[in-house]
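The chain below stands alone and is given as structure tokens, in the form predicted alone.
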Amino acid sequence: MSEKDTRKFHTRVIHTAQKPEDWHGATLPPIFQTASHRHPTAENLSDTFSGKTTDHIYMRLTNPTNRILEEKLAALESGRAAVVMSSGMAAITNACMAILRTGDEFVSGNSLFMSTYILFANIFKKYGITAKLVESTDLDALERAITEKTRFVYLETIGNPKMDVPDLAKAAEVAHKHGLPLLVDNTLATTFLCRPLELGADVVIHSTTKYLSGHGDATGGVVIDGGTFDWNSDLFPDFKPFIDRKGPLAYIDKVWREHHINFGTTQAPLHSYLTMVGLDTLALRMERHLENTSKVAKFLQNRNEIKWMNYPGLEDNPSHGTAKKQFADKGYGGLIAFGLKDQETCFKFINNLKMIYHLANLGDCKSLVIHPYSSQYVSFPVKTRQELSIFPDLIRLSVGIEAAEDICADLEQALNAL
């Protein structure tokens, strides 16, 4: 289908990039489980290495199954091109490193996934790159942090586990005012709830492991290029050969050719296949996730054991207005962060659960719970955990697609037993 596909999302998510005529009539893409590809002539392989053809050479470079997923995800996000990778963190790392050089800075919201924070605050620092972290929803602070060394602005559509929602359209205006691209991690919202490129962002990143796959069976990540940002600037001096080669798609070419290939962040074809199987039901799953999360939040509001709750669907939440506008009132995400009395109470609550799984993941069709302070963030200094709104009394709940009544029943019995 063309870029102006006018079909509804529920239709596009199933039929985009479908090519049964090329798959011997199969309605699911084949898994090309091969390390390399035979070429008929020496000239053909030479032309492929030089970029004159888009034939496949070696799995670390490209793979036919992966390419189908790339085409599908780019179209669903209203992007021009994409590269799928082995994990969400591979995608984040490559997306940033394609722009950064030693001595550069970038501005990021401070509501970040754990590993993203470590990458930005600790690892990049070792290579002379500075991440300036500001309140994710404070546009004035974001703009004040920009200097002549800044190379991009980075935000998450919904913060994890703070659940704050920055105004992406206004953030894009700030970034573009200073000649900078806006990179957005859209994992928690998904392309069903929000399409940042349509709001002015330039690059979108997903951990496909989460909602896009949706079944806890495949890891992966993707970088999607909107193809609208002008990289022909003194701020990005090493982009010229990529601009000469790919024009408006210089960025994704740089991500792929300079970093993805050489860092070896290859997506397994089986995982691409599983992700595409999951995508067929993304719209239906997200509708159920969003509906259930709203019901569960209302249930938890009435429990005395709950000391506080972060969920942008609540009218008194600071991000409610932005989320309602940005997500077109379709829903407010599938995560809820709430507080119990203390860490000991959190542990008792988790141990009391009978149906809800206790594990380090989110976005699964099953409901999942975790105590971030003592698990994912256990090695962080207490001060850093506080700065990231990670407290000993915090529970993060990823609401699944089971019957909402059964999710609430399990939460109720676990709370009653405290």
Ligand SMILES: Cc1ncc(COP(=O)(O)O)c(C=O)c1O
Given for the second form:
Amino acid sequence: MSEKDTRKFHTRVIHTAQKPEDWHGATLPPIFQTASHRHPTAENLSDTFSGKTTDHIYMRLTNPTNRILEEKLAALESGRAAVVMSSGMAAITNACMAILRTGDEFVSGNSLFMSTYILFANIFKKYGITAKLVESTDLDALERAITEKTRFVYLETIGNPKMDVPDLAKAAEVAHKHGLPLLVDNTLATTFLCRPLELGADVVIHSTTKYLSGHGDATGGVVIDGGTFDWNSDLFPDFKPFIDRKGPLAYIDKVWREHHINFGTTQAPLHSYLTMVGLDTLALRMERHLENTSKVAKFLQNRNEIKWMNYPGLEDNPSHGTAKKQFADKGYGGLIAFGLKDQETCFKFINNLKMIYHLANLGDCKSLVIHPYSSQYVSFPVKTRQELSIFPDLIRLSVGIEAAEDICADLEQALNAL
Ligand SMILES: Cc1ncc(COP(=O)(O)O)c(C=O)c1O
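Could I see the form predicted in complex with this ligand next, after the form predicted alone?
Below is the whole assembly, all chains and molecules, this chain first.
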């Protein structure tokens, strides 16, 4: 990137990577709905394939609409470069696979999104890769789990549904002490609330399906490279050609060239477009999500039906101190996990709701609720569900941007009718 953009986040989120002068004055990015691109000469296509130009060839490789979103998200996260992909899971898979080889290990917080858990605990295992899962906020356990086979440390900014918040700056120190990069899934905090690269992390991943697009209309993922980690180490022998090619951007080049392209995790340009339309209101939406979540948590706290609550905004929550510092007092995320009497009560509560949608997603502008134990995690062994803090009495609420009074009123009538 050239000069540092000193404008405030609310401005940058709208104006970064905007080039209406190249778009016939259009204020929204064009959707380049084309599988491949015509090349004027044989020399030009050859130059493009050999990386001498950054022209586009074929949608599975790059796409001009996707590239605008990549530029925008890299800048917003204070990264150097990014690759957008078809989903958050595509991004997580490629981000990890670009580093791992058979026989390797990595250390991860155990507070993981469901599919990430399956990828780490079951799928990687089939290929001889071991994920060592430790309590996400226990840095000593994290360090103890590191061996000479470890290749990276992986954390989620806010765990789900535990809502635990690891100290990313300290985790980065531990990882770096052992010559390892820190990869962070920043989906739940978003780049509005937290920028892990500024805290010392090396790679940031998002499911853009959630808050970044914000309207439940597009799936997507992104891997963002801080460009600061030194991959020139015996731990990463197959990075050599990528370092030779791209220097500090070796990692993102490997993610893109070796995995994204060949695994075919292509992002549809329409989804990038929708994500960019969503991003225009990210700052405003996040402010409202954060404010509403705090109000809803206060409301729930006063209800007898609520047996327990996980929300880092509560002063007695074990992650409160870290969250307050790390999120610079802006808020504590948009999710609340709480317990009712039992599964039957949870079902009744969900069925009583009139406005809040019951569905498998989060980070939408609409308020959403789910009973994870009987839905996303229904096929997990009970022991694993317990390890992941998925209990039969747990409800997860993703607080939307409606009026807080109306969200509370819907919760109130659903609780009253239990
Ligand atoms: C924290 C987190 N990471 C990754 C994902 C996966 O994202 P996607 O559904 O876009 O693949 C999710 C999905 O809910 C998530 O919550």
